[in-house]
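In the form predicted on its own, a lone chain appears below as structure tokens.
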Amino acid sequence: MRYDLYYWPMIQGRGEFIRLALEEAGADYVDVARQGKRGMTAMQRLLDGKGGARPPFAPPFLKAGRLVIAQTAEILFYLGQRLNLAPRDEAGRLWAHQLQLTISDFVVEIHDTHHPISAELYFEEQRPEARRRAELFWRHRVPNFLGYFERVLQGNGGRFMVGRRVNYVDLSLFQTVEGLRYAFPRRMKRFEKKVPSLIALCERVAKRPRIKAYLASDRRIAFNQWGIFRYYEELDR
């Protein structure tokens, strides 16, 4: 099956978690909105409800045959079994989905370090609040979330988050760690020694042949100041 991925063409954002799964599986997919004005028009048409009675709220969403599936974790739950990136048993698939939902919670908190009041305001309009939010984020939330994933990984033998082979949760944690390295290079460098198994997992993911090729290709959008992960020097101290 060919998959059509709909997401903003200029940022990694939440769409990147899905791109990584499609790339690792060698799936046949099109990043629709990156095809220019025609692609953006097609995406807006579905958002406007002109593609059926179940319009998505926002990108990312995936078109698979007649299905249109939105929400990052939901898309990965759907793709996981079909791309051989999730356990085959129901309990394992639900466990992977639970971990992905926890990653989604963490991603929201990461975004809110630079936009703690509202995404409708520029960073410069909420600087004092962002500095305070980032400080508390690194004092409490990063240890809680990454510490949790470290414990889960070690409890599963240290190689993979779920089961005995690579899965979409591993890929999503790779993206999360890479994003934190971009947004908070100093803080993340200091923290990485506390989660050695997680860092080792991410390094293994980066070396997987299809992921390595993807990261070196022009299909991989570079981190920038418009996505979830943004670098502001004053927040990284």
Given for the second form:
2 protein chains.
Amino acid sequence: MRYDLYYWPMIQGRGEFIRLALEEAGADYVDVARQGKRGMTAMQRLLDGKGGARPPFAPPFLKAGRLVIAQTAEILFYLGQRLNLAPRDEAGRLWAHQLQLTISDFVVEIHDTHHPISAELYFEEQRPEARRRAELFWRHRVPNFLGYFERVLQGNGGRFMVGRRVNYVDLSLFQTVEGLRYAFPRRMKRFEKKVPSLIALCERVAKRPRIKAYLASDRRIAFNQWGIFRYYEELDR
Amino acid sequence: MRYDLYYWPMIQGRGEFIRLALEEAGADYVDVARQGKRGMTAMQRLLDGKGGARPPFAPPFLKAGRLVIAQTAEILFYLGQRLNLAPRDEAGRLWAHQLQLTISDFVVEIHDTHHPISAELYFEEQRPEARRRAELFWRHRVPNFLGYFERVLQGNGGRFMVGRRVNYVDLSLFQTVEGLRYAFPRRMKRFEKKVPSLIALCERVAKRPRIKAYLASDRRIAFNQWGIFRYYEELDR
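Since the structure above is the form predicted on its own, I would like to see how the form predicted in complex with another copy of the chain looks, so please show that one next.
First the chain shown before, then all remaining chains and molecules of the complex.
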């Protein structure tokens, strides 16, 4: 099966969680909107509802045969079974999905540290609010979320988040930790010692042969100031 | 099968999306934390990770036999199949779930209109920020989200969001519209004419016999100032 991934071509964003899964599995896929102007036109067409009666609300979305599915966590739920990146039993698949949905919640909060008022405004139009939100985010939310993932990981033996082999939740946590390191290098450096198992997991993910090759390739877009994770010195005291 | 729902006992919150599905189906369920102090203790125990190796991050969560599952949209995905509130084919189930996940995204944004800086602070500590966020939320996000659901509904014939019978997405949109009416009565009144099919759907949901009986019962907690949807006159110009 060839998969067509549709996502904004200039950023990692939410699409990156899907790209990492496709890359780890060595899947046959096309990153459509990165194939030039025609790719962007094709994506816009589907967003405009011209691809059928089940239009996605926003990228990323995946075309798999006749199926078009959106929402990052749902795409991973779908791919997890097919790419052998999730447990096979129903309880295990639901558990992996539940963790991924919790990562999605965390990602919204990470984004909103630099855009607490509106994604329609520039960062420069909401700087004092961003400083306040980032401060409270690091005081309360990072310990809550990363502390939770650390406990779950330790409860599962420390090597994988779910089951006994690599899965899409491991890959997504790697991406989340990398993003936090980009956006908040000083705060994250101080925090990492509190979640040692999680950090060790992310380091193992980075060394997996296909992930390592992907990260070194030009398919991996660099972190930048248009994505979810953005670096502003004033938010990283 | 008896279902045990765990959610905060004083608010509708995210638990209400689950309650509506259980009620519409006439399911056998217990709203555990509303059964007095022992219920709250049982919920806290599971949150503390004392219920096994797969602890929920936050309420709501559902116990179904030995399975404990969290995340509102995932609980509905699970129940949808069992309570006949979702299509039976895989593509239809994924489509309903995708719509529900988009509702979840919208619900976060609704909540954040009154808590744009942090849920750890009181509303009174973030009033100017809330006014700014609410203004932009109504200018951009409500038209985006509700306009999308209106188009999807019309594209499906106008009677149901998914398939040809009532489903959990219909129920969740009813709850979302009711919540917006409580929190923003003036703004919502002006807006409703832009989404006539959606409003008609919500009115049909309210008249369904089991939903109607539920809404009139003391099992339905009233909207109040501790939930997702809160009324502040200054946010509803």
